[in-house]
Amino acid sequence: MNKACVLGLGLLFATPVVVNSADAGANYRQHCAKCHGEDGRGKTKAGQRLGARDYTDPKVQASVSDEAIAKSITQGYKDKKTGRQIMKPTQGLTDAEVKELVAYMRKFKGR
C-alpha cells in the first residue's frame, strides 16, 4: 500500500464521527418552548398553568443547578409539596444534548 493510501485510512479513522443531533435551540422550541416559552419566561399558557419559571430571572437562575436542570430535563419534574408530575421527562436526548439545553437555558438570564 503506498504512503497516501495509509495516510488517508489514517485520517479517516482519526477523523471523529458526528452523530446527527438537534442544536440546542432546535431541541429547546421542539420540548421545552411550549410551556417555558421561545424567551424562557414561562409565559405560554401552559407555562402559566403549571406555573414554569422565569429562566430570564437572575433570582430563578441562580436557585438552580445545572444538574437540577438536567434532573428535570431527563427525569421529568414533580411538585415538592405534592408529588404530581409538573414536567414530564424528555426522551431522545443524548447526555450532550442535555447540557446543551442547559447551557441554551442559561443564556436566558437577564434578558
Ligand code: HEC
The other form holds:
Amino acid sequence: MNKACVLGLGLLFATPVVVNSADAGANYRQHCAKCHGEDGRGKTKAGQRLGARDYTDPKVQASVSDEAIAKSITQGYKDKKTGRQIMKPTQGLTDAEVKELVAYMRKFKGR
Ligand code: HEC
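Could I have the structure of this protein in the form predicted together with the ligand, to go alongside the form predicted alone above?
Full assembly next; the chain just shown is listed first.
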C-alpha cells in the first residue's frame, strides 16, 4: 500500500457521515425535553405547570397531524382558550431537522 492510499483510508474513517445537522434526539433534549420530558410524557415541572400532554398516549398522538407538529416547532403554540403563547417557536432548525423532530415525537406513542 502506498502513502496516498493509507492517507485516503485514514480520511475515510475520520469523517463522520453527518456533519452539519444535530440528530433529532439531541435537538429534542435541547429544545423540547424541558417541558415535554425526555420520555414525551410532559411530567416535568415546566410541563406540568403549562399543561403539556402525554405524547405516549395514542389519543394525544391521534389529535395532532404531522403538519401541526411541524408548525408548533417553527411557529410555537398558543393555548386555544387563552390565546397565550405557551410554547415559543424554535429557531435555527433546518427543514430536515424539523422533519426529524416530528418523527421523534411520533416515536413516543405507546411507550
Ligand atoms: C416552554 C415549554 C415547552 C417547550 C420548550 C416546548 N413545548 Fe411543545 N408544547 C408545550 C405545551 C404546554 C403545549 C400544549 C399542550 C400539549 O400539547 O402538550 C405544547 C404543544 C406542543 C405540540 C402540540 C401542537 C398541536 O397543534 O396540538 C407539539 C407537537 C409540541 N408541543 C412539540 C414540541 C417540540 C417538538 C418542542 C421542541 C422543539 C417543544 N414542543 C417545545 C410546551 C413546550
